[in-house]
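One chain follows as structure tokens, the form predicted on its own.
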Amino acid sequence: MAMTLRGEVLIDGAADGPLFRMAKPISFWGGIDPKSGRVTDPRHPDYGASIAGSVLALSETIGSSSSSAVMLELIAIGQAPRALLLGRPDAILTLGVVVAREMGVGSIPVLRVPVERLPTSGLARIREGGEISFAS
């Protein structure tokens, strides 16, 4: 199944990779290993999965002001998702991407999209300006 939609650009950029639509919200602080990108919360349905290299889709996050530090570290060591698709924008998580870009260690696109309308798997391609295409 192929589909295309436009997301609201929070941080512009282009990326592609396997779509990983998380089953439920997560806190990056304590829920994601900042060294590997693996889901470490044993209560989370995606426990053990890796977000590294994915186009990560989250309906929302569970806030922690330390989530930005986790995202910064993931970007700096090359274990971050290739892009973030957020149903509800998260200023703290997005701040980690902004800081990584300002520090010169990298950046990833961040877009607001209706996550419930996205496929649950497949390949995703984000183009500058917010166009997102999905293929199975």
Second form
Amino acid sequence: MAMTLRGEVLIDGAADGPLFRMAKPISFWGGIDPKSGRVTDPRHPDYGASIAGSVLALSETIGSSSSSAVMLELIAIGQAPRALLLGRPDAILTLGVVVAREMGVGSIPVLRVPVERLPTSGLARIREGGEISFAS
Amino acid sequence: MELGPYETSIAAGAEGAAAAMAMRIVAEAGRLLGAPRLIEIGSVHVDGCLYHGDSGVHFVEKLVADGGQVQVPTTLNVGALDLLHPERVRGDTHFRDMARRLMDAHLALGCTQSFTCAPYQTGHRPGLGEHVAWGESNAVAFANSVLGARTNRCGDFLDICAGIAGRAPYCGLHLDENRAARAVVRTDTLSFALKDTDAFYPVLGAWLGATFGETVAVMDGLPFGLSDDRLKAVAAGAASTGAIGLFHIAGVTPEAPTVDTACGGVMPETEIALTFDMVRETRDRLSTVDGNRIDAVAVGSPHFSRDEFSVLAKLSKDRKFAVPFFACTGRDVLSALENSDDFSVLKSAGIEFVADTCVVVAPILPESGDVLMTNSAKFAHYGPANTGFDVVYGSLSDCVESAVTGTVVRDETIWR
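Let's see the other form, the form predicted in complex with the partner chain, since the form predicted on its own is already up.
Complete assembly follows, chain above in first position.
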């Protein structure tokens, strides 16, 4: 079933990819391998999965403030999510995207959305301006 | 988000390209956080000198090349190398070279060579109500909660940019209304003996973070005069399992003379009585393995203080360890320790000192091992993912006894 909603644009852009709605918040530092995008925290329910190439939905950002650096590195080496959908305003992961843009190594759209209302899987397409559509 | 005339001129390049980029990034962070403006800050603690990949090195080197200099006193968190014991950290030439370049680039920007995650125990102590911009989650929680300074959790890059710009976004924990407790935690059913045990405090922090995420809570019923070491254990635990940037302890922390004051005179949204079962369950969750054998012990997350070394020296006197025992600390604490009797005791017991970095952020632990014992909630939380070791949590005394035998020795009598 298709569903569309509008997110608040934190960083504008267009992207599409498989939706990966994380079961629990995660600290990118200490939770995501900066070389591959894989979830390395064995206590996390998504342990072993990869965020690379996904449209990643996170209800909140937790843990280490080094997560900005992990985000920048993932973008720089091409292993980042294609977009971030965040439940709360955040200047840690999003700042990694801001710095990536300043450094000219790339950028991804970041939108604030009510993450709990999103589907748990399927495809997500983000248009410039913040429109997001989901398809199963 | 509106910039003042000074900020606008800096962002436009009046003081060079590095200051301009730094001001733009701080302003972007302000926009993302919904801040109406920036605020002048008194100091910075930078978390960004730990190597995660080449991109971060290139960013800081660009700030150096473009003439960047910090405008306020700025301390540095850990790097990925132990510059005092270079053999301590394994790693190929590329890793060592880039990790060193990142540390050097921060020094070139005018930051202090502190390389510690406990800067508040080596003299960097902003005052009550002072606006600062700190990174490193435990240090942020300590600065806000214990010192009463005001900082948001600054991610890597925002911290160094705030130092160069001398500004931070004016929002979040800089504002009175976001510093009031929304939750109250009662601890009166817990025994006084438990509350007088060091090993309780990392667990309390881990419970707080896991329970409240980023909500400000005030805890009641804890002993007055809690030491900085116990408070830093709460801060580190809470900022690892959750995103706690500020907590209050009634009668202990400066913004909480009473529970009511900490709540800002507003009725709290939640009230929880912390029970012994919750404490024990949280403690058990800090261990990932149930076996008997350990391969190494690590303490000092956050970095060990001079006081903690005194306690460790008492416990280690005339003992010999069967497994490697790492104690992580800052170079300032290490240099204060080096001329003391404690140092000779610790040396002869076989303690391996790690300075400028720690075992969870750099490849230091033995390559062949599987199980790490620690007294730190933060090591217990990040250890498995970052080192591949399983972890066993215990008190500092448990850690010493276990290191002597190479098997888990735990004094269960403290947990009641």
